[in-house]
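For reference, the chain that follows is the form predicted on its own, supplied as structure tokens.
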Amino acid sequence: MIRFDNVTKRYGNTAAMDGFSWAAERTGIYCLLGRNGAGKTTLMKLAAGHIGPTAGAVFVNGAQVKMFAMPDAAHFVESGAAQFNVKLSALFRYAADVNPSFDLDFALALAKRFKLDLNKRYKHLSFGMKAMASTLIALSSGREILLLDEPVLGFDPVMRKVFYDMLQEAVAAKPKTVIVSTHIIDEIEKVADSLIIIDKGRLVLCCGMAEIDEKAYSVIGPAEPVKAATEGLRVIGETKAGGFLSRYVYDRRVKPSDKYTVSGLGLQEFFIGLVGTEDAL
């Protein structure tokens, strides 16, 4: 569906993508994580054909993506993107006019669930409601691939919960590939099928969420037993407090013991362990 073959994208002397290779071959919800400036938005723009690579190639459904040959299958929603300043009801109708696969009934139903006032002009909406209008157009587009850049930015907790529910419903009703970038890690963890982590334009990790559940965990206890239990394993971080040690592991599970405690590792702690400290997020 989407394939990056050794893609580099430079802006002057800065490499936003650096020899990046990755493929999304299954439908589902992909969580795209990375620190600020890691290349998340660049990845989405390349897949949508909004920009072209400096080197390498991007393919969607087997066809090479180029700036003047944007893939019809993909719909990209950039954080903070603006829409025509018309009433929302007209905005949805315009979307239906230019896109035969647009599901107007679905868009109107989503607008009702989010309590969007269809008689309001776009510029009169709050920041969060503007983002919601753009996202609803994407969810209703009928496209096989949705690229959502920080879609819940500006949403309150209730809006975010409803959004994630609708995202899962949309994928279940009509299987598609959805890539969602976000900094609200704990929430996307509950709905994502797969995880992509990038750093400095390079792929750090791509796997299913089930693998994270199985292989990411913490070992906590007196320092010496914890060190012995985790010797030879991939330790992605640790903290010390007095004579106690907490190690964060991404590897096979250690054997249970009464000398230490083994517990699951949340996605946020896992991400921080792989790419940096919490202060960098």
Given for the second form:
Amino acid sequence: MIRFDNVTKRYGNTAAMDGFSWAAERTGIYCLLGRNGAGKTTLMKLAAGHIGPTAGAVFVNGAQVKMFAMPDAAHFVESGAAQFNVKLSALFRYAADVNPSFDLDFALALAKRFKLDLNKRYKHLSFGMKAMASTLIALSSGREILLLDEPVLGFDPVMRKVFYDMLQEAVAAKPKTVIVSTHIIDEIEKVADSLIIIDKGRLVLCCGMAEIDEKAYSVIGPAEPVKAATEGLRVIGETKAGGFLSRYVYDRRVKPSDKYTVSGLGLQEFFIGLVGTEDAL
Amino acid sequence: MKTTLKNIWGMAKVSLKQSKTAYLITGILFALGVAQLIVQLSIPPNPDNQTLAVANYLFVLPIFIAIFIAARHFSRIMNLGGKRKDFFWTCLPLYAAAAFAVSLAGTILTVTVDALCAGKIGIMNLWDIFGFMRRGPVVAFFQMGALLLLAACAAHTLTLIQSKWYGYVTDALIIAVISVFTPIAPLRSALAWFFKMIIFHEIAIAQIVSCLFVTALVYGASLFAVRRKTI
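Now the other one: the form predicted together with its partner chain, given that the block above is the form predicted on its own.
Okay, now the whole complex, with that chain kicking things off.
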């Protein structure tokens, strides 16, 4: 469905993507994680044909993505997207005019569910509501691939809950590939099927969420037994407190022992361990 | 990735609905023109009093539509799920419709309002100045329509390339051509030849074909900008 072949994207001297290769071959919700400036937005814009690569190629449904011939299957939306300053009902009708596959009834139903006032002009909406309007346009676009860049930015917790429920329902009703970038990791981990972690324009990890549950864990205990148990495993981070050591591991499980405690690792700790060790742990 | 008539029509509808600022500016100018005409007719008639024909105020419509679509609509249409390719194929027929609609309205005003005012006040009308009315209103309609289409497409392409280095280079080139060509006789004659071809040519069909040819070149150049324009 989406394939990146050795893609590099430079902005002046800065490489936002650096020899990036990755493919999404299954439908479902992909959680895209990365620190600020890691290349998340660039990845999505490249897949949607909003920008072109400096080197390499991006393919959507087998066809190479070009800026002029943008892929029909993909819709990219960012939370701060500029929209026409019209009533929301008119904005949704515009979306239906511009994109014949847009499902207007679905958009109106979603707006009702989110208690969006369809008679309000876009500029009169709060930041969160604007983001919601753009996200609803994406969800109703009828496209198989949705690229949502920080869709919950500005949402209150209730809105975020409804949004994630709705996302799952939308994917269940009509299989599609949804790539969601967010910094609110605890919430997305409950709905995502797969995880992509990028850092400095490179792929750090791509796996199913079940794999994280299985392979990401922490070993806590006196330093020596913890070191011995985790020797040869992929340790992604560690913390020390007195004589105790906590090691975060992404690998096969260690044997249970009464000398240390093994417990599952939350996605946030796992993510920080993978990409933020130098200044976070 | 196929551009269909449905895509073009849908995008054109949104663009026209969102061109209210262009309609407003044109409306204000047209209203001022009408007011001026009424004042001129109210005072003791004097054929030496020259006034601009109301039809001429309509010229700004296709040009402003093109400027607003290129400057403001592009990103918004893309954020609604539009495609660059559809945008490219939508704008040309849209500008053609606007140009020929304005030309039709202007031609009708020329043969009605200007004719009514003839002898009472002096009317400056580009339809006459360009010599389009010499061959009758039908030919004038096509000539002015072609010229306005060229103007709209030039506004579209120039607006799209602004804020990019090639936009600044183009602006500088246009200024350079005008300022360098005008004082130098041989270059001035080249410039005069160009304007003769697109405006003053004695053969109407040659003027129309010239306009459409330059329109194709200018609009084709916008492809370069549409491909690269950031959303």
